[in-house]
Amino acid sequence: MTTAANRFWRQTEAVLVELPADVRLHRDDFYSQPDWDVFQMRYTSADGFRLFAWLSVPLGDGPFPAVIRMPDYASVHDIVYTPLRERAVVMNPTFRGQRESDQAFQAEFPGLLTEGIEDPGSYVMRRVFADALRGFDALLAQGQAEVGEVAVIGTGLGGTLALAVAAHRAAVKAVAANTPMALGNPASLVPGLAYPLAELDDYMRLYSDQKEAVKKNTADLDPLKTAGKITSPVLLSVGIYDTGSCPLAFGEKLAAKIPDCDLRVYHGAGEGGGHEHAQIQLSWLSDRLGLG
């Protein structure tokens, strides 16, 4: 990892220590189930910023492994659905500006990826990666639920957050990531991408005198540079024809830095396999949590 890379993500840490958590919850009636418990949960993320996140439990006693999905790029981040909500806790964290954790800040789609993309200080998507983390350690401080392993999971920017918090929390027992986005490497600045990586095409074209600062304040965001620090088992997803999020030839680079790490390629775009790859995921995380 670069220099400033490192320094980055130190800066990033020390913001999360200076903040406690604060993490509160309530129960969710229309949601919960016979079988599970939904909580609404809220927590205190980088800047004071306060975050939102659905939490479901399984009735019984723990510990129980858990499945932290990370949010993809878009405004609402709902309740995911699955199997292993019966036997293990489901987070489902949000980032700042997405709906419920948007009260001092709403953002905008497209937008995000360039909101404030002119200075380090001010740009936004440096502390969606704090929000990420602070996502991770939330979960470890609630109360309601006894947590054993923890599988971190995530969409395209989910994927590249998912990757993230993985390379700087040893915990993480497993990762899935599906055409995690390239933002920070230079393949997220090609032009001539499909959204969302475009909206930095757009960006630079609109504003031509920020090109430097673009690639500068992006880099170290790229998952290349902290992918070797990944300890966990890794299955990413990639689609041959995708350039909106995850293009080809990036992926297959960062399956190559990832120690151990399972790829799996698709005749697809953005979708990363879809269905077929959904039940391949359900699988294998079950396996990497005891819960086959």
Given for the second form:
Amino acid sequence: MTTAANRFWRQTEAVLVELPADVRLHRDDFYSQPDWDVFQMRYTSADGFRLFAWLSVPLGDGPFPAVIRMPDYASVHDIVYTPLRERAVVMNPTFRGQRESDQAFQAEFPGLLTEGIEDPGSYVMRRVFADALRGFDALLAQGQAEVGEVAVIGTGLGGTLALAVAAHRAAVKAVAANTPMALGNPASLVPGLAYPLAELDDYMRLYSDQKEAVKKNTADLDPLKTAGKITSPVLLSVGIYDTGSCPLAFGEKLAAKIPDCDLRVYHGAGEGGGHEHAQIQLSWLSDRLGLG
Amino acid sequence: MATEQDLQDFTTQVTCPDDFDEFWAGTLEMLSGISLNPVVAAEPLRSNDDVHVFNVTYLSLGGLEISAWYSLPAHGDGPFPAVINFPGYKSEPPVRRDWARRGVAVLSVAVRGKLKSSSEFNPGYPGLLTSGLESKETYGYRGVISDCVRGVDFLSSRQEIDPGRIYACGTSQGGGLTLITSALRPEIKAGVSGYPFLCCYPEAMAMFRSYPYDELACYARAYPDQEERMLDTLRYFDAVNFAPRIKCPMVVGIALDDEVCPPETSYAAYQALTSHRELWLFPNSGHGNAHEYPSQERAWLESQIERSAVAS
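Can I get the form predicted in complex with its partner chain as well, since the one above is the form predicted alone?
Zooming out: every chain and molecule, the one shown earlier first.
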């Protein structure tokens, strides 16, 4: 990892250490199911932002394996159905600006990827990574469910956040990342990409004097810079026609940097395998978490 | 995974209320009494050499201000053919520069509750599907559907748009809204409805435990004495009841392993169509992820657009 990226992650951790997570849970009677309870979870992240997560807990005694589904680049991170919820704790954390975590700041889509990008201190995406780390910490800190081994999964930005959490939290047991967003890598800055990465080119086209700032202030977030620190097995999917999140060449470089990576390349556009890979991922996660 | 036989064997219990047409005629009449009041503002950040992007606002049911992304070809004089793109349940409407680059204007509607249209109505996700279910008059989707109808009105009002060449598309909720809006606005000349949501609510909420349909099951569990009234309200918003009222060619795309919108329910909407119809089945795909769907959608709509150009 470069010195600058090292400094960024050290500062991020230092900010989080100073702030208690202050986790609060509230059972949601409306969305709870006969087989699992649903909780609304709130906790504190960097800058004092209160963040929201959906947490589902199977009925019965723990410890339960857990799956954290990191949020993609979108406004809503809803109560995602997964068959694992009958047997595993499932957490859907949000980052600042998403629905339910937008009291102080409401993110725009498109728009968030360049919000405050002219300065590292104001660039929101740098704090989004802090929010991801804090989500993992909050799951371990909550007292409602006894949690066993934890897998972190995500698609697009969620895939990148999942990899970042695994690089900085050794307790992560497994990672499943689909088409992780190349934010921070030079591959994200070329013209002609699709959204969401195209937001960066939009910004550089309109504010041509900010090109260097865009490169500099995103560079620390490049997943390639932390990939080597991941100790857990990673299931990584990419699509050969993807130009909006994880261009193929970037995905292949990323896979090569991760010590234990199972790379699956699909002929789909941006979804990294779609339905076929969803089945593979479910089976892979079940094996890693001992869910059979 | 559902089979084609499963689709053909499926029969919905949804019936059409006697006053269905009266209810929607009354809603459209209310809309006609509200000034569209369109405002079109340039979005230089999203525009480029090939596409001019605008943020549009217009007024809809209840006087709510609705936003939309409006992408126009930068080259050519027009009038342009136009596609109205309806959004999914929880996703924000995309900026569709891809179509505009190919000479087609696109209006991508942020129906009420979406970020750009949420200042006065914001039930959240989950939440929208059960918002105001107490009656057909208060149900949130009455407004959502009206916002789509007004999007068609906006396009029809524009000098740069050929009013005889307006098309519709969307997936999931956008697929359901494509069917419904096409029934309410004959200005739509053809549509592609992918993995349509908003079909056969009683069966859909019973077949799967995934959201958004599971919101209805949660509602029924929380308020068991209200379930009958809920299902009665939903009959006025079921795409199956709109389908026979569609006059234009329509494609319905269905993924046989769809885990969000049961394929049988989408097929029921297809079966209810009486206009020219096409069925695209994707055997090894789930909700919204058939690899070939986006290219098929584009090719089919382009063929419709070209055909209308030749005819005119």
